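Single chain ahead, written as structure tokens, the form predicted alone.
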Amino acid sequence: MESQDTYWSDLAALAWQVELGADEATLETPVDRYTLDPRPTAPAPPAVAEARTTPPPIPQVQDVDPVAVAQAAADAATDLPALARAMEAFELCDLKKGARSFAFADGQPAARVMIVGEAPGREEDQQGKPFVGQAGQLLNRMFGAIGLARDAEDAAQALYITNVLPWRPPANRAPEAAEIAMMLPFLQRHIVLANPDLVVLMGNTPCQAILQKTGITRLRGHWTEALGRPVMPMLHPAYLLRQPAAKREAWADLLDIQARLTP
């Protein structure tokens, strides 16, 4: 029997092992422990009977057309009221979200001379009709020198007049190049429907919409041809109130405008 001071004497130099960090016992052969099995991982779940249905693709959105959408709409008009509606209801050109009215036209629609200007300022936008401003009023005035008036009944004395765009472009900027695009078929298909003898194109922005062409101090005063008619560039009335010195083209327009609709 092993005396109480061995076993003291052993168990306090088990403890010195220990601290000096011989914590495990020892084989007669040392453990390369850098060549045993990682530990196991933890077991795949069981296959699934049946294989999981693949869900359907996500469709993909496409992009929108505004050009051909508004083409489509106003094709499918065959009168000026459907028009009216076709346009209003265009959701893709963005001026209609900031715009308060809607303005298609103003005049006799079947009157000889159809006037087209650029876009609703505000008092048009207030209004929901085209050329009703300052502008408008300087319009009234020239077109009344040679008998010609918007409120007329006699469609041989009478205007018709709208715009490029029917809704107001912020701070009365001027229309972009993708907002004319998009209203253009409309423009034409009204053109079409109203019929008029001539056209007035008056200012940049119609010019650039109707004859895909700008300078309007080159193109005023010089007949030309759209849809099927006869066209006249004038400067806008908005320009001759900044140069009232333009005022001069402007008479010699309506005079030309004036024989060409004497018989």
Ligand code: URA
Contents of the next structure:
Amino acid sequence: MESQDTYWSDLAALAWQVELGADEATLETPVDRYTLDPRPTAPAPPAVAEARTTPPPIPQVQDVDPVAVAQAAADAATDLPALARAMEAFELCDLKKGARSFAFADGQPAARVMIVGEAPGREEDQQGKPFVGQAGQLLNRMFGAIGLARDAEDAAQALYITNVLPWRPPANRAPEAAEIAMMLPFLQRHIVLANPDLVVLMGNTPCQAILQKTGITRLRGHWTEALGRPVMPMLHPAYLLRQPAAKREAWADLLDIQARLTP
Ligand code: URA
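Would you mind generating the form predicted together with uracil now that we have the form predicted alone?
The complete assembly is shown below, putting the previous chain first.
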């Protein structure tokens, strides 16, 4: 009876030690493991086995041309929803990692006028739509003054609005040339698929992307052409908020746009 008691209590003690992490029994006599022979090393596996288990090399990031990838994805999109999906799935622009949302476009895709801005700011990132913050409210008032609105149902009075970049740059920093270049194929396809009668470029970044030119104070107010349609560079509404005196030039450009739309 006594020996059976010992058996169960010893077993319980052993189980408790295993639970604590003990994985080896100590012996009555100590063993100096430093003096033991090292374990024989395992023989090298045959080369054939190695070749079979070695995975193929992973392409390095520098092997991928983001502009070519973007171009192929943009070319494959045959309508705006497909373009939005292709753009959102594009993984080679690091801005995507830091942005809260993807801001593709707002307004009426059939609008005669398409506006291209720079990139989402804080409010745009929160709402996933371009030009919804303070600059966007000024943009609404500016175009409202010539009878155009993003929520108009009739394409003749409507606006369609997008940005060069669909993801917010960290702390609203200026977009980098490489970011603009890799998102440009999507923007060009966006304009072709929306097929507006004219395009308004808001500030330097869309001029850099579409016209490969900067210097908005010189460019503004001069019609040019891109992707087979008239293009008007204008001062960005965020600039007009900081420099209200420049609203005079913006008003002149708006009247020019209105005249161009009038049959
Ligand atoms: N500025 C832009 O250029 N685009 C926006 O969407 C908001 C602010």
